[in-house]
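The chain below stands alone, shown as structure tokens; this is the form predicted alone.
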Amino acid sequence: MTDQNTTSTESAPEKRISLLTVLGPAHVWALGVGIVLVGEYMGYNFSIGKGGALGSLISCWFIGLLYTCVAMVDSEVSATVASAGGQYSQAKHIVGPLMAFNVGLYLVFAYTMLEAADALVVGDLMVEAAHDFGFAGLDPKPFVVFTIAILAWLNYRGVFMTLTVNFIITAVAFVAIFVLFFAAQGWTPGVALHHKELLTKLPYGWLGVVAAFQFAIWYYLGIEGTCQAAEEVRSVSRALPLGTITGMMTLLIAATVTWYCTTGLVPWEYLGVSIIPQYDAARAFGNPIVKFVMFIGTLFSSLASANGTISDAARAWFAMARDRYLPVWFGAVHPKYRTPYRSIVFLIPVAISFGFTGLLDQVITFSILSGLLGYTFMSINMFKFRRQWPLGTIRRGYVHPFHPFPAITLFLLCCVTYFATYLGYGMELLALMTFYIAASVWFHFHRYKYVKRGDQFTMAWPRPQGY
């Protein structure tokens, strides 16, 4: 009898701990906008240095079109492939293992580099604020470590609490943008905003406008991160499209208002090299209350972005490990908090090491290029998805309109942005492409043998057309 009981116990399937399904549209909005809104407080201004103030605005709107296409395309596929990993899971189901591995790496590096940039800005902001109060000589590195560590702990403890905090601090940072606008009476040119005196034409011509495309991505980079929470959303077909598209609308408004206020207060030559442009604009404005609000806005937007990127990068790494694309050790879920805790902890030193470099434009460039590779995949993926499973053959959570124009527009704008990056950061572009090629070779010859292809496909879809 004892032997029989023992055998029965051993043969029982192990209970799999899953992620909690607790998120709604507001959390999806908070994840997407929270990651991106820091781009309205720093980084975007490097596009001003590339193309001048007007060149930056033109590139801002063109890149806004790129991300509108990203939001439309991604909402359809993510609402249908509702799984942790976002674009990685899409590639796994629609294209194949090698593409999925690369897309997973794009996501992890784009978000981890963005996290490092956020922490770097927090450190510089604290040093500058302390200097304004007479405390000179502070080292920003302890602030970098503390920022990443405390936000990683918050993510470790649970996704619902993490994104609820993100919703609050993102909303505060968004309102802060408009505090500067109203304080400067943005509707009345010449009172505080002096565009007539500060704006020039295109100092570097139309080539400068094209070059500005690279950093104009920073206005919106990360909105596609909403898909990473697909497995933890209560109603995927409603929450993902609603949260992503409303988030994109929020960012378009915030980006335009940000450009309008800062270029009317600070000469573009200085604004184009500033680490904390919104805070510097508040300094130029001279009102101590507005300056404090911009300090809070910059701080909260950086924290919200780092908080969201930790969540997204860890889930992409976790999803790859769960499918054996990486060691399965990283695919563990915390038994109490139901979070991918090992992936969260593992990526902490990676982010800190890049944050310690202090090279904000370089870190931003690596994040942008990784994101750009992911967007290029999305455009190709959309065509394959519609061709292999035409409308009516599977249940879609959302169907985006105007296909194939968003996918074509997305691909063309990505090509222009690669050229823009090559103009200023050709070596970084070459180095990152070399890294991804080497990683692909490693996966093909070493890691692929551990992958169980049959376990990856979780969608009950019919055989794709053409196969």
Given for the second form:
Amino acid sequence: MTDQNTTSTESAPEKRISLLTVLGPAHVWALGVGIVLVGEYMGYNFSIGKGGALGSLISCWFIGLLYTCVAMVDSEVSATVASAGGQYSQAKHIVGPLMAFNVGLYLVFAYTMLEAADALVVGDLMVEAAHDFGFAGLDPKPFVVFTIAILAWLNYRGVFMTLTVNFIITAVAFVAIFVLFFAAQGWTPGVALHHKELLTKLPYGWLGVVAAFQFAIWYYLGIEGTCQAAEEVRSVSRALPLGTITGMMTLLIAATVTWYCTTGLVPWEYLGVSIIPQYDAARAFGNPIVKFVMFIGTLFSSLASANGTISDAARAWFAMARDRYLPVWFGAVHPKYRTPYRSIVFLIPVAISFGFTGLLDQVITFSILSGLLGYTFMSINMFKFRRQWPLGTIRRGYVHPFHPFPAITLFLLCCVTYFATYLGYGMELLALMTFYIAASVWFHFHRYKYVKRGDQFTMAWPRPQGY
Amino acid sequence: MAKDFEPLNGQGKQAYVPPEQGAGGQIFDTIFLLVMIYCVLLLPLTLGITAGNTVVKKPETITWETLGQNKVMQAQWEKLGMTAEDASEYICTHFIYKIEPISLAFTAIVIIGYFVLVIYFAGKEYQEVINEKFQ
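Could you present the same protein in the form predicted together with the partner chain, rather than the form predicted alone shown above?
What follows is the entire complex, opening with the chain shown before.
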């Protein structure tokens, strides 16, 4: 894979400053889990609002299946196509520039909206904590700006330092989830966790379970972001699969424990709209030390997530600019820090603007839908990849079993999740589709003329079948 | 598009040389993208067009009993600092899951149409990429 990266760089006509290759499996784990772990601290609970506590759990399992399919499909393609941009580079090599442009935008907006949501949660957490200490009426907006500005500065200075910070704060946030479980004696129902009395029947029936698919995505959204760092890892074939798989296992455990603890402490109607559900669960538990730990956990998971998303969104924007899909000015690497500094700075005001709305459910719905469009692309991409280069025609880093069933399952679960979003958030779904359709028209009929055709295919592969 | 693109199917044909975009063009494209982001995504949010579709149905008399809350539920609400009146805002707000065939069909057509068009035009562009790469 390292050779392929070298080929990719050599085929470019002009000499570029490359990104540093300094990351190991632990950094990849931190990048993936760091982005996603915040999903166990906020946002997942909106699935409880849409389908009730049990509805959320059922949808969490089904969406776990969706992500298992994502991991299977994406492992094969990303272990074969490895460069900055992840799924974006896959689309470039397998479907074509317009699809790659769209996939790049999916990544940018899935991560930028998540970054905005993270900052929004930090703001709300600070306001609530200040309220608990007797300082009511604080404005969350300065905290939103401060969070994004500090993390953007860290990213501007360098990816190694950024992800090392992520590794530490992600680990602390992960441990904090289990503090609530042990403090509430989760293994002994009825002591502090009251599932028997708090869990109700499905409030919206099975239609509510389907509707909950929309926010159940939040339990795992972003784990596929690990392959964004492909160009910066020391060993792609070792670090990417190892970091991603351990990250997925971490999240499955964390999601289950999170659901179990919060639904045993907080009535589902409140939990379903809470912006800081873990902190609220600690308030319902009543122990000040646990409340402090949940404050730290929520804060750290939001910071780790925002940190990772700034890194990923900027790299996707940078990769598109380097390919001339966007103005080339954004494709510059900082001469000293070797980071995509212009892309990092450009996306800051976008994230802050959405963070200022305070509409957490809608901001994360934009993130979820952008991710969902990306997963739909992955299922289509898998079929094209196998058809254009059947097994044995190119060297694959990994071949996933049972094809085409994972790709078909993924596609069907994506369709169900679109329907779930239509239930309750149909207008937002249409607004986002309008944006991607308008952006596609702009790219195909205007921007594409600046794209160097041959440079879009840099892998040392034979001509694809059918072209 | 047709004017800018030179076919590259045969041997010996020159590679497509894209025009260089000046600073003005780059600024215009950047502003255009920002306008799209703010007008199509942010504006509907701030105008409340995209808010979740919910309805509030409260009982005439609000008590923990009329809200259907048992003793444990009541205790947990109170730990969160809520009275029955406060809690009713949460308990009595429900999503409306109404499936309207026309709006559902329209949404489906938009999503399917988007993917069909993107894959179709991406395929045409991809053919140009492959022709140039493997000429």
